[in-house]
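Only one chain is included here, represented as C-alpha cells and corresponding to the form predicted on its own.
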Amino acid sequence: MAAPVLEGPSTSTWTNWVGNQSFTPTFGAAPLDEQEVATLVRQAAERGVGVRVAGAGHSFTPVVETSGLLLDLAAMRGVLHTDPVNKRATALPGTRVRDFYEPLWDAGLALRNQGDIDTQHIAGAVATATHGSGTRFTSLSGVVRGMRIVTATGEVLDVGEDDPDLLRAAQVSVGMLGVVTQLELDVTDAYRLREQVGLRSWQDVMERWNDLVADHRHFGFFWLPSEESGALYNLQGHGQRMTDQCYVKVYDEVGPDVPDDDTEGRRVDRCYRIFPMVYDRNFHELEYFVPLEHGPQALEAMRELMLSSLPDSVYPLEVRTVGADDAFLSPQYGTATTVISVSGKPGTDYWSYLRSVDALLSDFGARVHWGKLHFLTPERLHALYPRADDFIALRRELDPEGVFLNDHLRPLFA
C-alpha cells in the first residue's frame, strides 16, 4: 500500500457539532492505521505545520482548530481485545464510547462509568476528561492504563503504568502530547442499573446533599429556572410546576433477581442502555468544577446570579459529581468535585453572563472543562493545576516545535 501524502489545500470546512466552531485546515487526511498516522504526522512536522485530530466534534472550544493538519481518525475503530480476568478493554481511538457497549456485555464487562452522551471517539472523551457522575468514580481519563501515541517525530510511544508521570499527563492532554492510536481502559463486571427520576425543591436538595451524594452510585440533577426549562433537554414534568424545582436522577445498581423496568421515573435495565441521553443539538455549555466540598454554597451563589443576571433565561443549571483521581491536568486532580455547567442559545451573546459565571466560581476554585467554554489565564492554570508544570515539561519533550499546539492552547501551555 502506497504512503500516504499531504494534499492541500483542503477545501472542507470543518464544524462541530453544535456549529459554534467552524475552521478550514491547510490539509485534511483520514489514516487507516497507526502506520499512516506516523508518516501523516512525520510529513507535517517536515513542513513546519501543526497537527491537531478531530474526534466526534462534541467539544465547545476551538481545540480541534488548526491551520494545519486536521486527522479525522474514524475509521481507526473499534474494540480489539476484552480480559475479563484484569478488568482491561484496549480500543482503537476512534471507537465511539457506545461501541464497548456490546463487545464488553458479551464478556460479562462494562465501562466503570460513562457521560449521557456517547457519541464521542474514546481518545477525544478521554483527552478532555469526560465524566459521568458519581464520586465513587473517575471521569474517562481516569480509567485509561496504558496508550499508544505518535509523537511529533513520527515515532510510537508506549505509555503505561511502568511510567506513571507520562501516564498520568498523557490521561488528559487535549491532544498536546501526540496522536493516539490505541488505549487500555480498567473496566469492570457487567452490572444493571436502577435510574429514578423526579422533581424536588431546590431546598430538600441542598438540604438532602450530603446524603444524595454518598447514598447512589450516580446522582446528578437540572435546577430548572422556568417552565419551559424542561423541554430544551427532553425532561417530563408529567404535569407538575417545574419552575424553581430540581429535576433529581439517581441511579443504584441491582441484581439479577429485579425485572427490567420501563415505567414513569424509574428505569431497570443493563447500564449502557440508561446512562445516554439525546439532546438536541441548541445549546452552548460551560462547566466548572469546585471541590465537592464547596458545591453547596458554590450552587447557592449560581442560582441567585442566574436568577438576578438572566431573569428570562430558561436554560437548566446541571448539577453532577467526579471522584477524584492524579492526571495532571483532570479537574478532579486530588479532589472529588461539584459539576457546574451553564448554557446558553447559540447565536444569543451571553458572554458578559458566562464571563460573571467564571469570576464567581472562580472564588471556589473552580477548574475547567477543557472541551467546554472557559476563560482559564496561565496564572489561573498554575495556581488551579499543582502538576502543570510537570505536563508542560513532559510537552515541550516529547514536541519541542509545538506541532500539536494551536492558537486556543498555546497561550496556556507553550
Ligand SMILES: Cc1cc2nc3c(=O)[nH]c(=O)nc-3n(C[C@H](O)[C@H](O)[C@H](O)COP(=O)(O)OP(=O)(O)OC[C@H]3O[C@@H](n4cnc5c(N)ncnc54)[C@H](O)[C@@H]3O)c2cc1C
The other form holds:
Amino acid sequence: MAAPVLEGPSTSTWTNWVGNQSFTPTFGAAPLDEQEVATLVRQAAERGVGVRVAGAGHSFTPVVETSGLLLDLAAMRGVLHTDPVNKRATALPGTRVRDFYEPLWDAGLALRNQGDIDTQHIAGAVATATHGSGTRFTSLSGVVRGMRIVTATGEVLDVGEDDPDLLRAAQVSVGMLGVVTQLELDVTDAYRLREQVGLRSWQDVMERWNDLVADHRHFGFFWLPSEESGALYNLQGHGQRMTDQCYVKVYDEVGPDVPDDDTEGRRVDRCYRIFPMVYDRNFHELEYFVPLEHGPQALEAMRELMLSSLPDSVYPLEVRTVGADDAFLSPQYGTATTVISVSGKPGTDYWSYLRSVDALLSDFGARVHWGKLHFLTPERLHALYPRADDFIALRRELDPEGVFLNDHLRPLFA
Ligand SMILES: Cc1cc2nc3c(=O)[nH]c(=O)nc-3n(C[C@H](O)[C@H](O)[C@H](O)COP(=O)(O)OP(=O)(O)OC[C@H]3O[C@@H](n4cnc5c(N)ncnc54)[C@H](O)[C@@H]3O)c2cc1C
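Now that you have shown the form predicted on its own, what about the form predicted together with the named molecule?
Every component of the complex follows; first up is the chain already shown.
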C-alpha cells in the first residue's frame, strides 16, 4: 500500500459532539495503522505543521483543535489481547469504551470502572482522565499500564512501568506527548452490579455522605434545582416532586446467586449494562474536583450559589467521587476527590455563572476536568498540580518544537 501523503488544504470542518467547538484544519488524514501515523507526523513536523488527534469529540474544551494536521484514528479500533491471568487488556486507540465489553466479558474480565457514557475512544478518554464514581477506583488513566506513542519525530515510544515518570506523564497528556497508537489497561474479573436509584432530600444525603461514599462500590447523585431538571438528563421522578431533591445512584457488586433484575425491581446486570446513561446534546459542562474531605462543604456552597445566583437554573448539579492516583496532570494526583459538575444551556450566556462556580470552587483547591469547560491559568496549574513542571519538562524533551500543542494548551504547557 502507498504511504500516505499530506494533501490540503482540507475543506472539511470538524465539530465536537455537543457542537460548541469547530474548526477547519489545513490537513486531514485517517491513518490505518501505526506506521501510517508515523509517516504523517513526520511529514507534518518537516513542514512545521502542528498535529492533533480527534477522538470521539466528546470534550467540551478546544483540546482537539488545530490549524495543522488533524488525525482521525477511528479505523484503528479493537481489543487486541486479553490476559485473564495478569488482568490486562491491550487495545488500539480508536477502540470505544463500549468495544471492550464483549471481548473482556468473554475472557472473564471487565473494566474496573467507567463514566456515564461509553462512546469515547479509549485514547481520548484516557487523555483527559475520564472517570466514573467510587473512591475505590481511579479514572481510566489510572489503570493504564503501557502505551505506544508516535512522538514528534515520527518515532515510536514504548511507555511502560519500567519508566514510571514517563508513564505518569503519558497517563493524562491531553494529546501533548504524541499520538497514542496502543494502550494496555489493568482490568478486573467480570462482575455484575445491582443498581439502586431514588430521590432523597439534600439534608439526608449530606448527613449520610461518609457512609454513602464508604459503603458502596459506586455512589453519585444529581441535585435537581427545579421540576424540569430531571428530564434534561433523562432522570425519572415517577410522579414525585423533584425540586431541591437528590437523585441518588448506588451500584454494588452482587454474587452469581442473585438473579438479574431482583424481586424489588432493581436492575441487576453485567456491569457494563448498568453504567451508561443516555444524554441529549443540550448541555455545556464544567467539572471540577475538590479533595474528597472538602466535598460536603463545597457542595453546600454550590447549592447556595445555584439557589441565590441562578434561581432559574434547571441543569442538575452532578456529584461523584474518584480515587487517588499519581499521574502528573491527574485531577486525582495524590488525593481522592469529590467531583462537582454543572452545565450551561447552549445558546445562552452562561459564562458569568460558570465563572462564579470557578471562583467558588477555587477556594476549595479545585482541579479541572481537561475535557470540560474551565478557567485554569498557568499560576493555578502550578499551584494545584505538584508535578506540572515534571510534565512540562518531559513534554519539551519529547516535542521541543511544540508540534502537539495548540492555542488552547500552549499558554499552560509550552
Ligand atoms: C455526554 C457526555 C458524557 C460524559 N461523561 C463523562 C463522565 O462520566 N466522566 C468523565 O470523566 N468525562 C465524561 N465526559 C467527558 C469525556 O469523557 C472526555 O471529554 C473524553 O476526553 C472524550 O473522549 P473522546 O474520545 O471523545 O475524546 P476527544 O474529546 O475527541 O479528545 C480528547 C483529547 O484526547 C486526545 N486524543 C484522542 N485520541 C488520541 C490519541 N490517539 N493520541 C493522542 N491524543 C488523543 C485529543 O486530541 C484531545 O486532546 C462526557 C462527555 C459527554 C459529552
